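Only one chain is included here, represented as structure tokens and corresponding to the form predicted on its own.
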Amino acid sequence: MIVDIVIPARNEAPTVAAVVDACLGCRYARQVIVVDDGSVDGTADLALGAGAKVVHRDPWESGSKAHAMEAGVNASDAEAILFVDGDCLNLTAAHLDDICRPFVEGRAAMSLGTFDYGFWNWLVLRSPPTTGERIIPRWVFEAVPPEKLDGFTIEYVINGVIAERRLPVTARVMRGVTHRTKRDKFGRLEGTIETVRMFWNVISVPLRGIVRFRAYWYYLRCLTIEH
């Protein structure tokens, strides 16, 4: 099975080169595609210099993670896509290999890696996954209706596609991996406002009927936690 890695990235200059380097080391990946989502900080040049294929979105159409992911998928003909966020810290190829393995071996239709939250990992692993580090078959992303390709809710919508079909999922903690928060990127005040806005958009997904509440129950029934 051919696997391509897609990294949606908007102003991720401090981390994108290291993330690309980790992705290039993933044993299951054919190529790494960075979608420059209207960056103004040199993200595209750094990604290209690190060895990634770069797809550009114009500034006037940028700002939607879901559409950046879509642009990456459209630039690939792979049967499976490993999505990776461009703001990861301490990510290695070994982490990505561990995420891919259950999928490639046929034990999971979606395999996830979560950030390392220490004591709270047990809860994070069993919560509806919002992590950007996940591998899925191409058809799963293409099954998302165009009207649901909306900003930061895309992970929840992908969860819904998987859960409604009762497909097996594996999840694991990426030990030592964290990310640059919105407070790191925008400052304390604006970053806090953006974080609250993002989580409200995510939490409101079932309230708006984008994903059914029962999908979480289906998800848990099909979840295997790996270590």
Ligand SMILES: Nc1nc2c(ncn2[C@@H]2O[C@H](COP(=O)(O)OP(=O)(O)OP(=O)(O)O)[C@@H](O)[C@H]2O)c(=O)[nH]1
Second form
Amino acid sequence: MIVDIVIPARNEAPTVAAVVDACLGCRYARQVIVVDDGSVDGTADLALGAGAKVVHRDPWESGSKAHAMEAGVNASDAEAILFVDGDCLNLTAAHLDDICRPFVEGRAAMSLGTFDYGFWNWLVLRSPPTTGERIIPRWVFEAVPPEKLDGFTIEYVINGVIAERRLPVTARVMRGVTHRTKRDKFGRLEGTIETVRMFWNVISVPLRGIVRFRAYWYYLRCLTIEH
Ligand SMILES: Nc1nc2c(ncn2[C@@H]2O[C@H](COP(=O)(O)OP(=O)(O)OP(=O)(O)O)[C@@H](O)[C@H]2O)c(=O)[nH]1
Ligand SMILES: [Mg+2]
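Please supply the corresponding structure for the form predicted in complex with the ligand (the preceding block corresponds to the form predicted on its own).
Below is the entire complex, every chain and molecule, led by the chain shown above.
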């Protein structure tokens, strides 16, 4: 089974090199592809220097994280893609190995790692997953219709593709891993506005008919939480 890692990254200079380094250490990964569009902080050079293959999207093309993910998938011919966000903190190769293992061993069609929220992990692990750290077969990404490629909801759409087919999922906490939040990146005001906008997009997914409510029920029935 050939696995490539795709990292969508826009202006992630403080973290991208360490994330690439962790990815290069993942024992299941063949290559690490960073998709950069519109970064103005040297993200692409840092990724290249750390050993990633860098794919550029035209920054003037409209698009989002989901389109960056698509460009990464298009740049790969692997049967499976491990997506990793470029803004993770404290991520190691061992975390990524743990995510890949159930997938590679055939126990899961999608395997997820969630950030470490301490006390709240029990709840996060049972919520509709928003995490960017996940491995899926490439056909799952290719099953997403173009009109559903949207940065704030792509994770839910992928959940929907998996859940509607009742495919097995594993999830585990990536101990010690967090990320730079929107407030870290944009400051308090703009960061809060961005976060509220993102939450609205996410909550409105079933209301807008992008994914059916019942898909969450199917998801929970097919979910195994690993420790
Ligand atoms: N290439 C590219 N990467 C993007 C784009 N939008 C987001 N990303 C990357 O996708 C990853 C996740 O995006 P974030 O903005 O952190 O989204 P999030 O983690 O869901 O949201 P927060 O919880 O607010 O951090 C990061 O590595 C971003 O740099 C984009 O338009 N193009
Ligand atoms: Mg983030």
